[in-house]
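Below you'll find only one chain, the form predicted on its own, shown as structure tokens.
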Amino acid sequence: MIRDPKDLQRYTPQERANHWVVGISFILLALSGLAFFHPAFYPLTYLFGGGTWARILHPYIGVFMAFFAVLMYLRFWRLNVMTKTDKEWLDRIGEMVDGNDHNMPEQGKYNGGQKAMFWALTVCVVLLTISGVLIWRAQFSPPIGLVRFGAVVHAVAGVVMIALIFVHVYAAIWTKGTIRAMWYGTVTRAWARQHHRAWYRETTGK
């Protein structure tokens, strides 16, 4: 793909290195996670070499995730912190929704749903971490009313995650532009212009 010099740069390898280690991770763990929520997933267990490999890798890859995921909120936390402008421009998504995105309050690098995203998501981290921890029974002995307590906190903290990683799937590719910013790194200044005026301008100083 053949890109304009011009283009902005938005990522640097080592963020979208960190983002892709965190995506593929997590991929892995729902995969072998969902095969031990429900007997009609267990086929998935296969995709790790059986339910026993399935068991014993899914705690260390969460543990991988978890490690690289700490990277990743202290790369970005700075700049997810939420503003009053990015308060205005969640209570006026629904013109976002209908795809009317040029009156929306002037946004930095995230706008207000990117911000709420990675907060909602950090928060299912570490509930999953530390409920994880807690269900560990060959590394960790608790009592067993923490181990309930904790797998039920796992599963839902799970799905929930689950469900926002779709709709994060789904955001950038309907953004048109978004998916190649994590791809190659870069966006074209038109789409920084639409989608991240402030941003753009910071940028650029134009």
Second form
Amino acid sequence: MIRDPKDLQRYTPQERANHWVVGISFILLALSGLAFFHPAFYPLTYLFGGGTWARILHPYIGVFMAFFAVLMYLRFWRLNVMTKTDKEWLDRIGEMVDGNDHNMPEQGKYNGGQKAMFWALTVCVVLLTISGVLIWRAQFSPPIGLVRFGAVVHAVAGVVMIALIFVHVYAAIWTKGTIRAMWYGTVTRAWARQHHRAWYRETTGK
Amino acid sequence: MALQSLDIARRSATTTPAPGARQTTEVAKLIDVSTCIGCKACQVACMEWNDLRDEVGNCVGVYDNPADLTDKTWTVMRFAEVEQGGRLEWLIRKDGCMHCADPGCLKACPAPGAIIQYANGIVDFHQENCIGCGYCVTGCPFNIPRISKEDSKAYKCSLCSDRVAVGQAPACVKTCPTGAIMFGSKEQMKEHADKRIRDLKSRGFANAGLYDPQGVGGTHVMYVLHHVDKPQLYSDLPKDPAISPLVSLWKGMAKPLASLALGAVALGSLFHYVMKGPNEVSKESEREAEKEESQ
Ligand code: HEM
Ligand code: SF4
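What would you give as the form predicted together with the partner chain, now that the form predicted on its own is on the page?
First the chain shown before, then all remaining chains and molecules of the complex.
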């Protein structure tokens, strides 16, 4: 459905579907994972039909998510290669957070912060997948030292990734007109011009 | 709790204190390796009392049979042939849960009430609360818990908590024909061990001693060993067992702190929004974009 013919296409339907598959799996993983993380979160297991079901389901959802995360990585990694302007943007991130974007350098499709987020999440998914397989007792039994190491890595990477996703989601809520990019795939020209001027020029030729 | 003998001292994945008004005597099982003849009557008694019938396995070429602990074999005799001072020694150790005062399994377990430490020191698995994650295996310094392939629950020696609760000694103790396994208060068992150690020393075992490793806060299953300086001789009984530093790191203070940090990130976002306001597309951008569109 076309909302406004002048809107700019930011994501294809395939890209959006891929992102939502990963996003929904992540939410299920975070909720079930936190349940094992600390007793304060154990009641979250009820969302999955009890502790045993949460324990059974979590690793399968993990493998499922890892597969779609790889697909998403292949779609987006090229667009997330850091440039000099991105480093400049990151140097000035304090101003941005303060709500003042006047001095921020012009950004392409993604700004430095988004790219940093992309790479941090990539590292987390890799660490979580490898360590998750190491601690998957129902399927594997690696040497005990590796399992213990895996447990630490999995817990740390899990918390870091959940925190990063909080920031990722908040950034989308904070920057008005962004979330529709994941619903309709389009953004307004004004949005693009303000937040990603270089990309705006590239797509509109203005 | 109705039975004082089953008063709970610690419960897995539980952050509030256990009821502690009543004082309960700590119990212990003492295994005198020097008087064990390796007859395996204790293995049979364990199966019989606990109604466990493991699959009949194969002889793997040594006396150890079954070759390892399983969900249905909670104790196993391990036979080691070692040379000490130019003599062959046949060291036979009854392996099974040590009932640590500071149990790594309980520390690691994420399921509330799946692992219980009674006030008398017994560490017991309550399978009805177990979710089968295997964290207890990861936490145990003695490699004891086993996850069943059939029901995915964790099992190990209960020190016959059901018998002890009603004033009986564990089944293995009751059956041992040489009196190599004893049961009583931990104090009594230590005193008894002292006598045995003095006897062993007088017979030329200068390094005889009690295995009650302090790295796990002491255990409620203790061994009298002829060579307490070299417990590894006894089929790799660990020398200074302790909960692995990785497990302590994984299950330590970092977790509540990390949970708070997650809350802080979420709340921080909320307050950022409230105090700085949303990052809206400015009127100026809208005008400029419209102008450029019509050009
Ligand atoms: C391929 C990916 C993954 C696999 C194979 C996997 C596997 C596992 C396994 C086996 C456990 C132990 C509990 C159980 O047996 O179910 C676990 C715990 C956990 N998982 Fe995952 N997982 C994966 C991805 C993730 C992701 C993306 C998150 C991020 C939110 C996550 C967060 C957690 C947390 C927080 C725990 C609890 C750790 C602890 O007890 O300290 N996992 N995972
Ligand atoms: S397998 Fe059962 S007893 Fe062992 S840690 Fe997991 S929930 Fe606890």
